[in-house]
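Presented below, as structure tokens, is a lone chain in the form predicted on its own.
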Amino acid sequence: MVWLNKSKEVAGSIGCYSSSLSTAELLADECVLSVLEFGRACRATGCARHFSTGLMTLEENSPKEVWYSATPVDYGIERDLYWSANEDMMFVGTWVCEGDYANLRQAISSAYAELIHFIRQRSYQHIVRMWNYFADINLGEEDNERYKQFCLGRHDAFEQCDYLSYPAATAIGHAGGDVLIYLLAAKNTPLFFENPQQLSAYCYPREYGPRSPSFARAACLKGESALLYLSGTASIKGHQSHYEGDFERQWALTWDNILALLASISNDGDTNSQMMMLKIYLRAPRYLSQAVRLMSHRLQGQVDVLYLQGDVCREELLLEIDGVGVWL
């Protein structure tokens, strides 16, 4: 494993980093695709390149997640869809008010279908990476749990739109407000990867809901150098959660899963994977000091890390990690 030094590196046509600059300062740059902000309720901002996530930051300097382009971007707002794009890739998201629908399943299905229709109209027809943030992700019993209903709505839309490739993805419970769904789409066909230590999420057994989660473990676009997108990864081996109640052992298995996935990608394609930024989602703030200690020991300050409070899709899981790297 080689870590990429902190810098505004662009792999292919876009890149990602964290910044403590103000949103206004960041958006003054015509090459910024989007600025993701933490610590505020999940509501539409009225600015095409500014996303308030509903996730709470656990860091004093309130860093933001910044996606940027190698070239100036076009952007706009159409039918409640917030988008920005360069020649190769499009960033688009939407906030969804659940109260406008009969239930969460319908809200998700409608939003996904609209997003897929939008990117296809503009020839960015391949979803590479998706993020999903919504409140009370673990609320509800058995098949009525909100995460399972989310998975049903997502599958409904993929089936309705005849969308056959599952992208890399994250789903996290936020502190309140609307549902936020955003994605990166490309004109070229991505590569998708699975983890040899984990059963593919779309093959999970029935105990995890009426429809298995529809996502790949990682994604990347073809080319000499491009971003590698790691899906949300947790303390799961095969399809089962491990080490309930033990944060450090959950972190160790989560980290082992990430390393196994990156090693598998490198071996399959004779490539080298380098991480640029990681997001650590913690179920409770009390785990922050442990997470910082464990990550600092591994990374030694070489990678941007964002520490966020958010609920993981399984109630027994205490953390989840996703990230962005370079596939060389």
The other form holds:
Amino acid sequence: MVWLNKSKEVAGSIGCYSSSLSTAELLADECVLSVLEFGRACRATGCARHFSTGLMTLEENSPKEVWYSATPVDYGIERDLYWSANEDMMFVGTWVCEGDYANLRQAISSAYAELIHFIRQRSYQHIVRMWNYFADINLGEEDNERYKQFCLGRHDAFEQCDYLSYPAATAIGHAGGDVLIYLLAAKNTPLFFENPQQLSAYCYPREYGPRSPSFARAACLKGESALLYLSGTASIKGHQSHYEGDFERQWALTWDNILALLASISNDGDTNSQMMMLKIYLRAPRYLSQAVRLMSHRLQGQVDVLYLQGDVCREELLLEIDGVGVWL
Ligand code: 3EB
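Could I have the structure of this protein in the form predicted in complex with ligand 3EB, to go alongside the form predicted on its own above?
Full assembly next; the chain just shown is listed first.
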């Protein structure tokens, strides 16, 4: 009853980011936990397992992010929470209309508190992985920058809820619309990992905002498949951004960070072979051809790569990469 991402098994397709099936076909499969679509406005769909993200795709086909369960799932909508679950794990997503709150900080803390309450109530109390997409992530000066306000709201909720094990995460700016937060939570306790080349984000110094970002660099839920969920990774060494304005060097440090993380938690020398799915968030579409060239030189085997336009949480960063691998 282990959860798995059946990316390699989607009929006739190289991966779950490039499924040849339509959303309707995917949703007809009772083992599909969720289908996330790109290139559409970020707002509630009214369908429990179907999400529109607000992130623009940079590719011709319309890639989707599909999460599969090994067994048929239950699903439903409760208030504004869209959920699906099997025996072991739960997927929950929610769109937040910022206009309903005094500010972004309160919108985020309220949504996080609701999510944490919900997963605890249903006994999937451990968040493994979280994704956060919202508009204008770099808007605002100094401590008022929206990413920093987001970090404050998230921290408020984790603190209020006494939630201590920060999940692996991604926070990316989308083109507009509601805030989308989605997560994978489990009944069993995940393992969390940090990157030897990077200061833990929850220890970043004060200059990055009033509250440090609450996330781990990677998470793994041990089971048959032992998937490794990699957090968003960028051109940061220690706590400092490097290679401002230089896409190629930023890409190289980002990739190096990913390999260092994998090497530190793996018993297998060939860290490249561990990647299954990668999402590449680019600050501007003009970086696409460079990104495709750099990635294709490095990737071995069948890695499912999805290129999206997204704003990284520090203005100087031009790309971020997250993904799913296997823990060898
Ligand atoms: C970094 O390493 C880059 O706030 O949830 C990456 C992944 C980043 C997750 C988050 C932020 C987040 O600090 C930014």
